[in-house]
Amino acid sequence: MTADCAIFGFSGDALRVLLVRRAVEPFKGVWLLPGGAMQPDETLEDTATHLLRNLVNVENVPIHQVATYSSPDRHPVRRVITTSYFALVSPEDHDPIAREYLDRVKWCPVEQLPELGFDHRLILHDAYEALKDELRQQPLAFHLLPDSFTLKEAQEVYESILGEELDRRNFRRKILAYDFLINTEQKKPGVKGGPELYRIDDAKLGQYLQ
């Protein structure tokens, strides 16, 4: 068994996704998610993670199921069944180093990939859709504002990620009834009679997210 991890992080207006590059065959040079085997002792959550801090230097990082691939023919050497993950970062807060048998590390658009080896494009596409179907449920994506934010800044990363516009009157609608959303009291700067900053009660948005 393997773990196979699709690590998406927002940036600026980007959804991107991080990407490590094979040293060795097979697809040696060709570019995959991030994974490798799981070790006797392990769970695959266990090998997620590891695999996560080992080969790309990624620590602390909240992992959500996605699916298992039994393809016989997924791997051209041998049978390999693997499980996935995502999770959803800031890509600022990690530094991610290749390490083990990998030479390149890099956070590459999803609009803007590569060719992938193995059966990765179908488990990243999976991913995606599993996270797009994670944020209309949960406020996944509330820890990738900054400080302060207007609900217009709130609603733009959501759709960002979505890759859909969302109506302003129901987003705003089901936002405000979480009581992790704090009003500062305070309007953006700059702007003539500015809309209001709100920031989160991080204890609160973390039981949401438990």
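C-alpha atoms forming the largest set that superposes within 1.5 Å between two forms make up the rigid core. All values reported here derive from a predicted model rather than from experimental measurement. Positions refer to the first chain, counted from 1. First, how it differs from the form predicted together with a further copy of the same chain.
In a rigid-core overlay of the protein, residue 27 has its C-alpha displaced by under 2 Å between these two forms. In this overlay on the rigid core, residue 162 has a C-alpha that sits less than 2 Å away from its partner position between these two forms.
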Given for the second form:
2 protein chains.
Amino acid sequence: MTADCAIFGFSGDALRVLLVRRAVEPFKGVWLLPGGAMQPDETLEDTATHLLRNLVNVENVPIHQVATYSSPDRHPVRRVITTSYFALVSPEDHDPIAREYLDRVKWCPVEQLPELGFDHRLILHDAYEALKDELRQQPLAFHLLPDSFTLKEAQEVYESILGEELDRRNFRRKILAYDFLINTEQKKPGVKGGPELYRIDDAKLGQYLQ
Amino acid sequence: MTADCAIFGFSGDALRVLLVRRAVEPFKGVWLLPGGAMQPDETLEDTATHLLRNLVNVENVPIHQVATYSSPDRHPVRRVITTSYFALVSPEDHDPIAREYLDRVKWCPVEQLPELGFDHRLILHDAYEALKDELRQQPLAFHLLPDSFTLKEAQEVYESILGEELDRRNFRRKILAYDFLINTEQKKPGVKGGPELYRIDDAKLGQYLQ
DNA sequence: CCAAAAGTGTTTCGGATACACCCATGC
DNA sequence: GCATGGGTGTATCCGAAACACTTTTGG
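Structure of the form predicted together with a further copy of the same chain (previous: the form predicted on its own):
And the full complex, kicking off with our chain again.
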């Protein structure tokens, strides 16, 4: 029993997902989603949370269960049932660390995926769809932004995740309708137009999540 | 590793869910959702499908995965991870059969649930929410109806599942917008108003499912 | 005939979309 | 000063919801 995690990150340009490369057989040299075996006294959520801590060194990032995959032949050697999760983090937080049975770790743009081992292509596809569904229903991407940010930057996060362009004015109205956005009354220097900087009221944002 | 299944049935009056009562310890005499252990060469979907065949003798009923529960203490004796599914069947198809470690099986109205063992109250709650979400998005309840039926009967199925009353005219327009409903040009006798009977084009209905 | 239920069409509302103008800044 | 981007408001569209009248049938 394992937990596989699609760790999505936004780095300022494109949405990326963390991939690892196995250093041991089977599937040596093949790219995979990071995964870990569930330990005797932990939940699958614990397992996924440990992955996040070990690979990208983040704590308290919400994880979302997606689905469970149980085909008997999905792993060529032994029976492995896996439950998938997704999480959203900022890649800058920490460089991913290759360790144990992995020899490489990389942030891969979701539009330029290599071949993935096992059934991880399917798992990633399902996780990405779940991420988009969630983002359309609740504002779960604001922890990717710096302490203060412009609405343009927030919009770029949304567009990168959803993979589509959004109307600037409609996006603005939609997220300003929330009350967790606080106008700092300051303008971001060095940018034409002088965009206003906003920050998040964490307590109020939390009310919209989950 | 087990699969637990919330088997929902519509019997003409209210939405019901199939509950079983354990005949052995632990939790002897306690009501539960039916569940089964995954066998070595089957998927969890297979396990859930076998439950449906053994308990209510139906085949080819679509099942929907809901979530996986892995808390170490959810089962008092040993570690059991379970993946939940829901399915929609017609209770008239077959009387449920008590066998093996069960001494009773019943169709229980979802509004009058007894105490459930383990964490099955939570599992059932999640499954019911998933059922409602799915029904709002796709017409997955028409196999509960007889070969020919009135729109009123179809509406009652929807209302029982969703637990809310629907506007007759809006409901009518919404489902007539689909092209899988065929007017048989016959009227149902014995009912005031002389409602028209419809039947389903299975091939076209299938296009809207999944 | 009359009560009850079925068939039909219109209005309204809210959210989402599309779109145009003015203002602020960097160069 | 001018090109680029930011801030603001309005018209439109679409699906959902609310709603009233006529027709058909059983009693």
